[in-house]
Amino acid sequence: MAHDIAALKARLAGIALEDNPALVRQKSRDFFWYSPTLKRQLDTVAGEIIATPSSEGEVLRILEACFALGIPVTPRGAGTGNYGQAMPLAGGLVLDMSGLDKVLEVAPGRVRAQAGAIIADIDTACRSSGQEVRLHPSTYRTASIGGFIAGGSGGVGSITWGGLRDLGNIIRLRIATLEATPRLLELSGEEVEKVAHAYGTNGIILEVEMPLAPAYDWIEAIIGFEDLNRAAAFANALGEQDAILKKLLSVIAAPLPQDYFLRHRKYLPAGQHVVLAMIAPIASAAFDSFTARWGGNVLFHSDRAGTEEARGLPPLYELAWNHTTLRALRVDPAITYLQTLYPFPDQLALVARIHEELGDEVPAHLEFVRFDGKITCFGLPLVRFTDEARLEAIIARHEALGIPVFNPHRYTLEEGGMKQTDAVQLAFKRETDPAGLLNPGKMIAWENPDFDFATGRTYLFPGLSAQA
């Protein structure tokens, strides 16, 4: 469908706009290409114009104009998502929020920032008060806080604090609606769940208020084990040690670390399954004792590495979460991945079962977290991709064993991160986006209310290729 971009530009005089096709295409993409399925489906997706507002007032002008002209709006943070969350399936305007990047207030236990603020910059602003954000993705140095809330779920820090879905991990959100006269709304408590992890389908996040935690100069450690199940059991047990303050607990099966963690390779003996841990300095001695008790091999310890020796190493969190996948793809473009949950209390048995069955083709990558108050683990296992039919069979096998897959090879909320329609988010969209112009194609319940998930068919937004 053609949109009247000329009329839009006339209405938005004075606001930073860009319609150079190459630049528009660049700002219309995220890391969707981690998935061979999404790369095939979304590679030609692009908006028609980029708007980069510098104030709330400019955002409201853009939304009002787009509503009047029937032009879709897809909000964009920093474009670090992995499954097309910020890709404009219906064309139209890409709303680049990077111009709203100020840290507005730092107070005891909380920070208030505009949605486009980079998470690392927020931490820099908080550091002088001895505080830091509780949770961040592995893309900490490039991701925006608004994008993290709209498209993410948890990450570094989740071993202690849980995920964004846990009440208290988002204090307040300020959003704009897409109506004839856009409104500004304030959400707090469980109301934030209306727009958190909704991909910007039912409101534009303008400002966030997030809780803070005490800041530490975190010790980074890599612990090796001969046996993957022992490594997983160690990480699970360490996660349950609340007095050993920690920020990251990842388990990665050999030979992934040796093959893909190139700058750490000298610390990674062949055959060693590794645990990546970020530990508070005050817990260092306790961590050492706990590791010795489990017979772990200390392969790297940042507190003992010389400055020269450690120079050039990436932060440990950039070996974890989906940076593991990124590092693998840099070496082997045929790699892809899954996102799974190993439900409590059977997480270790499920890890052992699936790794025994599929470990060569789907080597394990576990991220230990606090989920509904219990220590368990998510999986981001790598997949040695052959074809889409085999990928679907691998997903089906996980599900059959009781390992839910949050499918990163789908771009809709229901088929990917949510696994079902969120009735609260759908109802809120009816209030805030009555014309359905916000990020079209991402919420099946809005686009096609009669879609039957029981058939097993994949939802396909009109115009995208279904051919493998």
The other form holds:
Number of protein chains: 2
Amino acid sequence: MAHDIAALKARLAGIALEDNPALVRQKSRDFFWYSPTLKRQLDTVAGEIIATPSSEGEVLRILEACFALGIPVTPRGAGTGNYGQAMPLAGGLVLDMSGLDKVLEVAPGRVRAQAGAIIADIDTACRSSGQEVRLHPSTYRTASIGGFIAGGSGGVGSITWGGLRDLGNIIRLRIATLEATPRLLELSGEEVEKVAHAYGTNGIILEVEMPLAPAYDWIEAIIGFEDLNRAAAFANALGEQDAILKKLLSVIAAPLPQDYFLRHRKYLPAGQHVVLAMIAPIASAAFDSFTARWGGNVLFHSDRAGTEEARGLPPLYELAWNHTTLRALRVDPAITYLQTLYPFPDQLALVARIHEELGDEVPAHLEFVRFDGKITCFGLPLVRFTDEARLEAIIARHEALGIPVFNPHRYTLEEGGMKQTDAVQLAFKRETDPAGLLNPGKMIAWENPDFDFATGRTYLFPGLSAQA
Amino acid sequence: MAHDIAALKARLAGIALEDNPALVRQKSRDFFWYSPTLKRQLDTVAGEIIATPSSEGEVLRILEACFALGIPVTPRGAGTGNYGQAMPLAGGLVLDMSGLDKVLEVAPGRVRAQAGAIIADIDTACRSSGQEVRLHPSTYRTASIGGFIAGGSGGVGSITWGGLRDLGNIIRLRIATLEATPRLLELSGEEVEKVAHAYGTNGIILEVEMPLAPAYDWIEAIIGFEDLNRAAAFANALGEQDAILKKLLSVIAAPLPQDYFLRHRKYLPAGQHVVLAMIAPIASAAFDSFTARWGGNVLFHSDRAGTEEARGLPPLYELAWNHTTLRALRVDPAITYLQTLYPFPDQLALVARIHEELGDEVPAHLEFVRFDGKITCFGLPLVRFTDEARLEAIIARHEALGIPVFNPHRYTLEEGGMKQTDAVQLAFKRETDPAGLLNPGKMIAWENPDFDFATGRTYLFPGLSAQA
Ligand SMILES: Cc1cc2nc3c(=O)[nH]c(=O)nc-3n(C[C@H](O)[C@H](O)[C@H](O)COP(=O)(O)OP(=O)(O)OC[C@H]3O[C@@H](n4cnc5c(N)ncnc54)[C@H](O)[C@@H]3O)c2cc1C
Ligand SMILES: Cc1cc2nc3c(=O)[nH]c(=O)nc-3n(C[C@H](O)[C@H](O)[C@H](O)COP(=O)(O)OP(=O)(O)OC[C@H]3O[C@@H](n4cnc5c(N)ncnc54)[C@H](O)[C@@H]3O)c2cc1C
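Output the structure of the form predicted in complex with a further copy of the same chain; the preceding block shows the form predicted alone.
Once more the chain from above appears, this time first in line as the rest of the complex follows.
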């Protein structure tokens, strides 16, 4: 890593820079430590300098300078990714986008914002129009919209709107390339797939245009069942109620809620498997009828909790998605997790099957979503971690049963995803990052075109061993 | 029919009444003539007097008087039903609800209106809030909201929100009973199922509260395919695109569009099977990408048609749902139709199968919807009518292949629906209409509890032969 940081600083006069090693190290990390594997692999990773531009013009100056000097550029939103996505494996410059945080325009059905804007702040700006973003990660209050698009996949809202990369969930992106003279490109329609969930390897997102949905004071409910399969069947059936508008539908097996949802604990009797639901107030009576038909125990209902009592509680979505894992980790640092898909139409049978076999070691956490037009569920099961070999065996067992695993213990796009080259993203990287300086080490297809995914071998970015 | 109409008139002084036989006959009819069978059976049906109340108080006075005098009461919205639902089979009073047409309250996510309000007028009142009703029949510009709830089933919007009776698509109903002293009842949650699609046999709907969705200037598109099965597969796949917000998704086999969509004819080359789609403008680019992937021919796109040119065209939804049938009937009075369901997950195979066998005699018209959480399609195929026996044979053939038929050639709730007693609606009628005076002859379970649906025999209301 012989990057000429001094020359870079000279070229970037007037732009906020930081090269204090402690601060640089801090801004070179994300939630990679969720994974014991990534923790081992990435703990020493650090960039060499942080730049925090406050305008598009400054971003372009930074990109031009880095290209000229051959310095890697790793974009960073809020650093809440949990696969080391935002970690600069080859050192160089960390491009902190938090200074580009303006909400530019709110219109019926859509919002335009700079990539560094915090998602919750976007919603605040939309609120007076009665609208909010369709989808957000459970890190809503801290994550940036650009980081969500480049590094996330869906979350709260996916029960109605599907995944973030589904055609129509991102209207338009404005990006900058990393070339001698960086270009600005506008992508819409299917073109957004070129950079959505590409970890910033083929363009810096400057501005986004996202669809909006009506904003509600969502009812938060926790429904309990004695039996996990019944809880899952209830959630599935509620998901299939097309007219009951909802934003979250999670199932969490006992004893996880009782052990880890500390501030909600008084609502959670021992043995109850819980369904977390966010329901539009207009559907309140319909939801009550539906829950009663299923014999669900209403353990918590935000409309019926006293305001005093509700004040101390985190929002319900901060018990769900990857926040379930976070709450578990806070109590028991030996916990880790997986990300799985229970494919339609066998989702309930597969949940029952794997839970019967591994339920104590891999307790269930399901997130129901719309997926290709059907209701099914992702799993974010917790894992009582022993060693990496056992973790691999658990993954293999899931896959043998027909439950694909999106491995959250890998830092590359392909290994954490579909285990194959994304030809569109690769081709786009050839256009936008000819020197391969954008977030190096994350796209195997670029770094090692001959890598054979079929072997099951883990990809190790050579640049990383250079750092260690 | 020895109803004491003179005594009734005396009691109803001050309320708008009409007993001119020509006018009474006119307001005793609906679109029953869509069906050659119903046309034969119901052509002579007429009430004895029309009352047009202008307030809830007047409705209650009418109901009290009719109960006292034993006079049947058949509610009427706009009379656009097409199974003779609103026709007074036992004579008596037709309760014209068109005077109760006020929009009472528009709030985020919901609207409260009187039952006689025209659906398009409700949307006009909601428009300044950026909202519109979720669902409407293709008779949007003429039908009343109360008539839709009592007599309809879904339509434009069902591709996103499912059927009208799905829990959550009706928030609350306020109804009046027909008793010595009529009562007012409020129904919410699953209670609304007691009177939704009950043809007004067990309560007069006075006021409704309906959920709202964001209003858009929906893009209207007509996409053509050489092959019907490809058109259906495209529509199915577009339906499954969770993030492309849409309001209508219909498939109409050639040569129907060419023969019957007269004002759109210049857009419709011979041989093209068409998909009609209403798409939210925010999904425009996504929809274009999706259509291009499928190789669909964009025959018409409202955003790209000249305004002059577009001025002469009916709204796209007036080519769809039962308006397809209406347009065919206008050109060829010998046409009739069926209402079918192609059950998920076999919908495309069933469409292909039946069309291959009967496509010339029963050309396909599909309406894609969300149904129990999945995308599938209803059929409203046209039928080149020869005689009633052949029509029955066509119905039997559909059912033999596993395509349920909701027979639109029957005037009873059960025969046009699930061919079984709705125990909830029957029990409610016992409470709300103890004398059986509300819309007599429409609920077999009430008129003839021993009727055996299994025989396949058509129910004939005895009161009807008394009229003929
Ligand atoms: C407790 C917890 C819960 C979570 N829940 C969810 C969830 O529900 N759903 C979900 O999808 N994820 C979830 N995540 C992961 C993560 O929080 C989200 O994806 C989040 O949206 C990332 O935003 P960020 O601003 O923190 O991005 P960062 O972590 O800073 O960056 C993410 C990736 O995007 C790249 N990037 C950032 N900004 C840009 C830009 N402007 N242009 C190009 N590339 C850029 C980075 O290089 C990196 O590869 C969770 C993580 C945690 C720790
Ligand atoms: C061209 C055409 C297209 C159509 N498209 C559709 C469609 O897309 N979807 C669909 O569902 N239907 C459709 N229909 C049927 C019909 O138009 C609709 O269901 C419409 O909503 C009925 O409303 P209306 O006011 O005309 O009711 P009416 O026909 O007057 O009444 C319908 C039924 O409701 C009862 N009723 C009316 N008002 C009340 C009240 N206040 N309280 C209790 N009972 C009451 C009547 O007694 C009758 O049984 C179509 C019909 C035609 C002719």
